[in-house]
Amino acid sequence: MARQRWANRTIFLLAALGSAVGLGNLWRFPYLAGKYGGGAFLVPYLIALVLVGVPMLMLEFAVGQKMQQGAIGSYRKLHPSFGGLGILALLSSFIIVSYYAVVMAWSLIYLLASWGVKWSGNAEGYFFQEVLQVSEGVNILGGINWFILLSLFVVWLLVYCCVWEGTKSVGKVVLYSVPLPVILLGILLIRAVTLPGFLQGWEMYLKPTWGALLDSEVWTAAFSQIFYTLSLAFGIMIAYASYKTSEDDIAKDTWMTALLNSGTSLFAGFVVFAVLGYMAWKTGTPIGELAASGPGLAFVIFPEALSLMPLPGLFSVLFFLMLLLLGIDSAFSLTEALNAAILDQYKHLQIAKVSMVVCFAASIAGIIYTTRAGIYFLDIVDHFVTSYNLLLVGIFQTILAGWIYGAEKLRRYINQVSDWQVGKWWNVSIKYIIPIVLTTLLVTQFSKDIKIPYQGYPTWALGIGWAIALIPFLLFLFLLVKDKNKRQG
């Protein structure tokens, strides 16, 4: 069977942007900017974008496009012993999409509840007691939350409808699902700037605190944000690029994807802080305290702010429809990365059947997060898989491409097919800067987790997190050594 192809370059860019732009753009970037120096945070953020984000994204686009394979096949073509690195990346993607879809299920519940603004007056209680029905701790499962489980299956049905024909169905979906959230953000921004207090929100968002640049934690946050927001090390961008022809422009596509993603983050920040400025004015709560709520920003603080607006139902529908669309794009991109790897190995299989099996398996894996202790398991698993698995994939990916295959060889290919030529700075970034930065992030996080147990969870629960980080990595090392010994023997 001939390899799938994107209908055109625009469809590819929309798909790549849909994967990159997600929930993190809406809450994590504005939160980090507010916490780490306001406008001054843009300095390390933009440096991280140029030194890590763009080179790494260009690497993944180049590898996928040149090798015409998903993550496993592409890594194996870079070096026959590194197929296990693709397995590590895709296992991580499977774990992530299994709980990411649950967050989308929450969004669907909120979308349905928006017309009545059911959280009005007690947004925190609504989220934790009515939607999650959260138990007292990770030790108490509390049984299945059937409404979340039903919503989860609806989300997976939507994801399946997006990927069942591969690039053909994905291409049709992204034409609407990628631009629509930006339009909805624009509508919310227009509404927010008519509310009192929005300028105070923008002031906190943009006012630079230059002293923050002396704090190493600020730089760590900036580099980690760039790494995760561009969907690096998931295997997604490799799979998406493999559906291009081997002669397509890589440099332009990389810069456009990276800049549009970061631009969306900046734009989202104006919306978020305008609304938070209004809420601070209305309730007397400091803006910094509102912004520092992390993921709760999307399901507690923002809904509460929406409930205080005129026409709360309408703007709640717009917000949660936007959230659902952002999440769906990211969820089906993770699914498509898994599909690509399976279809590379078993070319006789039909895309629709592979998509069904992957969606069903991920939905079953997500059931643990629909229990009343689900949010605790989600927190633990997310912490370990993003803090360790993805960083390990990124480190070994740069070693494989930069040192074993050869950064210069890959750069020559990029320049061969691109109008914008890439200088030798790219080699330096791939071979030295990115591995050093990612290793620093990894060691720093490991040191924190050893000294202080994450969020005070019990040892057995953290053991699950460590197992999720270590077992796929040990599997990669086992396959690497096994293949090396086989070749030597």
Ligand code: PFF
The other form holds:
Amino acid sequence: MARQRWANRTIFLLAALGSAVGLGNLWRFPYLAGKYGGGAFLVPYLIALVLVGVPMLMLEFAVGQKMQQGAIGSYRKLHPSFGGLGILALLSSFIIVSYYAVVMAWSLIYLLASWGVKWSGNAEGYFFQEVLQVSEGVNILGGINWFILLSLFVVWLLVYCCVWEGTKSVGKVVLYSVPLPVILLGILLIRAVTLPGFLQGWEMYLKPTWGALLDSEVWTAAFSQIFYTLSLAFGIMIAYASYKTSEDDIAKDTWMTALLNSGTSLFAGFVVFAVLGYMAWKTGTPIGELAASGPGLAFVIFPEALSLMPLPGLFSVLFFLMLLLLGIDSAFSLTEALNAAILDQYKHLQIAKVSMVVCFAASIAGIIYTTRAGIYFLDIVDHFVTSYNLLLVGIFQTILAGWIYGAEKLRRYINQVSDWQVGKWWNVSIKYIIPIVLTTLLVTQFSKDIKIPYQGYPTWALGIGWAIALIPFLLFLFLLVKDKNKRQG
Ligand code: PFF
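Switch over from the form predicted alone to the form predicted in complex with ligand PFF, please.
Zooming out: every chain and molecule, the one shown earlier first.
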């Protein structure tokens, strides 16, 4: 069967952008900026974007487009022994999408509860006690929360409807699911800047504390954010680029995706901090105490702020609809990465069937997060996958493409098909800067996790996290060595 193709370039760009723009732009970036030096945070952030984010994204686009395969096949074409690296990337994708969908399931529940603003007056209690019905600790599973499970299946049904025809159905969905949340953000911004207090919020967001730049933690945060926000090392961008033809432009698409994604983050920061500023004005709580990242921002602080606004129901609907839309194209991009690899291997299979199996398997893997201890597992798994698996894939990907296959060879290909020419700096970034930066991040994180058990969770629970970090990596090493021996023998 002929390879699937994007209908046109805009569709490809929208799909790549949809994957990049997700919850990370809304609940991670603004928080990091507020915490790590305000406007000064933009310095390490932009440096990381240009030094690591853009070159790495360009690498993934180039590899997928040149090799015309998903992650496993593409890595194998770079070097026959490296198929296992694709497996490592895709296992991480599978793990991530299985909990990412659970966060979307919470958003769906909130969307349904929005008209009545059910959390009004007690946002924290509503989230933890009513929605999650959270248990006392990770030791107490507390059984399945059926409402979340049901919502999770609805989310997976939605994701399935997006990916069932591959690029054809994804192409139709992204026309709406990518611009719409940005428009909704714009509406929320207009709402927020017509309320008092927003300027204080912006001040907190943007006022530079230059001293922060001396703290290594700030730099680590910026580099890992860039990695996460561009959906790198998941095999996604490789799969998406493999649906372009091998003559398509690469350099421009890379810059467009990277800049529009970061632009959305900056924009989201204005919205989040304007709302927090209003809330601080209304409740007298310092803005610094309100700024939170992760579920705390989207499911506690923000809902509370919305409930304090005029027309709370309407704006809550808009907000949670936006959250769902932001999440869905990231979620189906992860699913697509898996589909692409399976379809490369088993060309006779139908896309619809493969998608169904992948969606079903990932929804089953997500059940653990629908228990009453689900949020603890989610926190642990998220920490380990994003701290270790991704960095490992990133490091080996640059070694493979930069050193084994040859950065220069890849750069020549990029320049052959692109209008904008890429200079030799790209080779330097791929061969030296990125592996060094990622290894530093990995070592820093490792020594931190060894010294202080993550969030004080019990050893057995963290053991699950370590297993998730280590087992896929050992599998990759095993396959690498095995293949090498076979070749030599
Ligand atoms: N890039 C997405 C974001 O910033 O929210 C996050 C993400 C997307 C993570 C896709 C993982 C993923 F596979």
